[in-house]
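A single chain, nothing else alongside it, follows as structure tokens in the form predicted on its own.
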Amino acid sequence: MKIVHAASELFPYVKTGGLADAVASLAGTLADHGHEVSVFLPGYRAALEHPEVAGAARKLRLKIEMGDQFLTGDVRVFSPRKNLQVYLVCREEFFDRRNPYGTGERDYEDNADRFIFFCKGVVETLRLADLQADVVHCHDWQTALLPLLVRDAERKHGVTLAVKTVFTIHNIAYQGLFPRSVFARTNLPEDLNNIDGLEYYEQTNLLKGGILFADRVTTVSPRYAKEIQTPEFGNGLDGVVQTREDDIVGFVNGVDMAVWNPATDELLPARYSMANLAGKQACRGELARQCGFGSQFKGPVFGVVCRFAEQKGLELLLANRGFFITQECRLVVLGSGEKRYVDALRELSAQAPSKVFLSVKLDEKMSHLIEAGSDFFVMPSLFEPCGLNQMYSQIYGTVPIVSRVGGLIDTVVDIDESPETGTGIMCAPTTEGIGEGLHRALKLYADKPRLAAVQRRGMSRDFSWRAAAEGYERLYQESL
């Protein structure tokens, strides 16, 4: 087949999330699987620095309407593996910038235009390079707008750019929710504009289109799927998704074995596996050095990464502040995102700086040194799509501790309620519900025989892409 990938990260050019290893994992499954799959990125400023996008070649140049003007790009293009081509849709104005959304303090204001801009640059290089594809995939808001936008093309053109469209959401709690005078830059038809079309609430809802109008959707795990049918998870479209109820389906997400990997991980200090898990005790030893601790600590270590962001459950793990500061134990907090939650956990590790080690950054590094050196790996999610931390750390012999919700349902067995095949401690996502859940993990801790049976359970489960790829084939051939 013929598969068109639309995604605003993509890892590893841009990473602000869990959706650029998605997406970069899917795509190159598919590739390795024989299927030609191209994969369409804004041309933001880091894309066009990593080394292999320094000599991509201009393939097109583009002029697109937006409202009542006509804007310009070009696309690059490059071949990172057998089978896969990347393009960038590239507009300095809207891409050249050093954060892919915003500032770290608020959202690009521009961001409508932006990503609408991008939606039609790869339309236009759809028609203009004549890809012929057989299904165009759009991930989250950013590329909510495509499936509309095909359909709009070949109708004005007379061509067939894709047979079918899939729309998969990652995250329902991003919406791409804009002011409705934005609709006019789309160039849809008017009727579009209203209840059945983009309109919410008076404002242009992007992610409601891709929902509405794509041939099937998708959400990143099985729960979510249910979850985002009803009031408490929808964010408001849980009507507009139950529409769907038919067309809709949920994949766990995979793990890139190729990156996430403890036996060939060449960002760690030391390499190890379920038979023999010294390494692992190096890499603990490595962290404990770079965090201040003392590499001769004993007692557990928890980890955290993570975007600072509500949805994370970062005032779960600062409501139990006390059992870090008290209990014999080491916290590690890495992520970036909003300042309140920078804030707070500064003023926490100022509070105890030899107990908790805090680092504001994206730093990929760091989280494989993380997933290695932990105990466990804290996920204390208010909801969670699909995370993929919880399926890292048990691959990499940590155990995580999660709230009961989404994804982690579909990828974590609580230990206590499945005493032979628990791989992890699941919580009600509450500030009790969490509290439970460190001290079960020191009690756990505190059972080595116990805890080297719960980490080699973890590390011998499958996480690979495969199970996902294949849902995904057959969801395709099953729409064509």
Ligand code: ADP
The other form holds:
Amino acid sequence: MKIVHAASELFPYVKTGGLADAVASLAGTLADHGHEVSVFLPGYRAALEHPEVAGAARKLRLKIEMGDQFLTGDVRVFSPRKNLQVYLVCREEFFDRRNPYGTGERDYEDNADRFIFFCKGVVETLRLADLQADVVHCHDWQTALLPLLVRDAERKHGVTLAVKTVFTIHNIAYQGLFPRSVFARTNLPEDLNNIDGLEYYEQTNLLKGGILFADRVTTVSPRYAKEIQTPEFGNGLDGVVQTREDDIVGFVNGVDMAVWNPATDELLPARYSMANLAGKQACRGELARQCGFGSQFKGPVFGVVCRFAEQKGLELLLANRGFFITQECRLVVLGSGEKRYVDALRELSAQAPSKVFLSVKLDEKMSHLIEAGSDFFVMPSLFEPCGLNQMYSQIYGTVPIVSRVGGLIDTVVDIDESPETGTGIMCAPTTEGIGEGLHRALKLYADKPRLAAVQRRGMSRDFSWRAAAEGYERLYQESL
Ligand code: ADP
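Let's compare: the form predicted on its own is above, so bring in the form predicted in complex with this ligand.
Below: every chain and molecule of the assembly, starting with the one above.
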């Protein structure tokens, strides 16, 4: 099949979260399966500065209609592996910036224009380069207009650009919600500017376009596919998602085993496997050294790596700050994002500097070291469409402590509910729930044979992309 993906992030060129990993692994796996895969990405500064991209050839010039203006841009293309082409839709004014979406505090004011331009650049390239896609698969709000724009361009130019469109919701909390006036920039027919189209309470909601108008809709875990049809998790779009109730499916993201595998991980100071965990101890020692924990401490190391956003439940972790101060244990937190969390975590770390370590940055290497060197990995998320770190943790022999929500339910088995098969600790997403989970972790840590059995079961789980990629392949085939 000829499969075109469009997304606003792609590992290793630009990443703020799991979206980048998911799109890269899915596209790579499909390419390995022999499909002809193209991925479209905005030509961000970070991507253009990446060594692999430096030699990317200019493919074509764009002239994009945006409302009553025309904006120019260009498209660069390179091939990072067999069967895979990456297209960068470039326009300096929009994408030559430090971050993809905004400064830490605020989104860029022109995000609507930036991503409408990107989507139109994708459609224009499909047409001008005659890519003849079987499937155009788009991801999240930044590309949610594509199903509509593809069909609109086909009508205007009397061509077929894509046989089918697929839209994946990676996180329904981010919707691309803009003032109503933004609709004019899409140049779509006015009959889509109402409640059955993109309008949402007097605003323009781009995500809604993807949910309503793609041929197929998917999300990143079966549990999340159900949750987003409820008011609790639907972020106001539960009714819209319900209209696709019969054909929304969830595939759990896989793990890119070329990147996340303790036996081959070059970012670690030592490698290890289920048969020999000595390397894990070495990683733990190095982590403790980097965090200033000293070498002679008792108790487990708890690790956290996440975006500092409300979703990640840091509030629940912070409400349990007393645990980390009074108990025999260590806590290391890596992340970046909202200032209120940075401040609160800094305060906690200042209170107990030899026990709590905070690093506020994006640090790929450190994230691997935390996965490998921690004894437990904490994810107190309020909601979690899929989540990746709980899977990385299991593969790395690090026991996940997770909220009982979304994809975490689909990927972690609780050790008390299922003593024979358990791989982690599941908690209610409340202060008490997480507190209880932390205490259960201490108990498990004290029982070394049981801890070793839980680690082994986690490490032997198959979280590879094979299952998910096959799910998407089946979906493409069926829809065609
Ligand atoms: P989300 O997409 O909601 O952020 P996921 O768990 O799906 O959450 O994916 C997060 C990804 O981003 C993981 O690969 C995680 O290791 C990574 N990540 C998050 N924060 C950082 C950071 N500060 N440094 C390095 N990697 C990070």
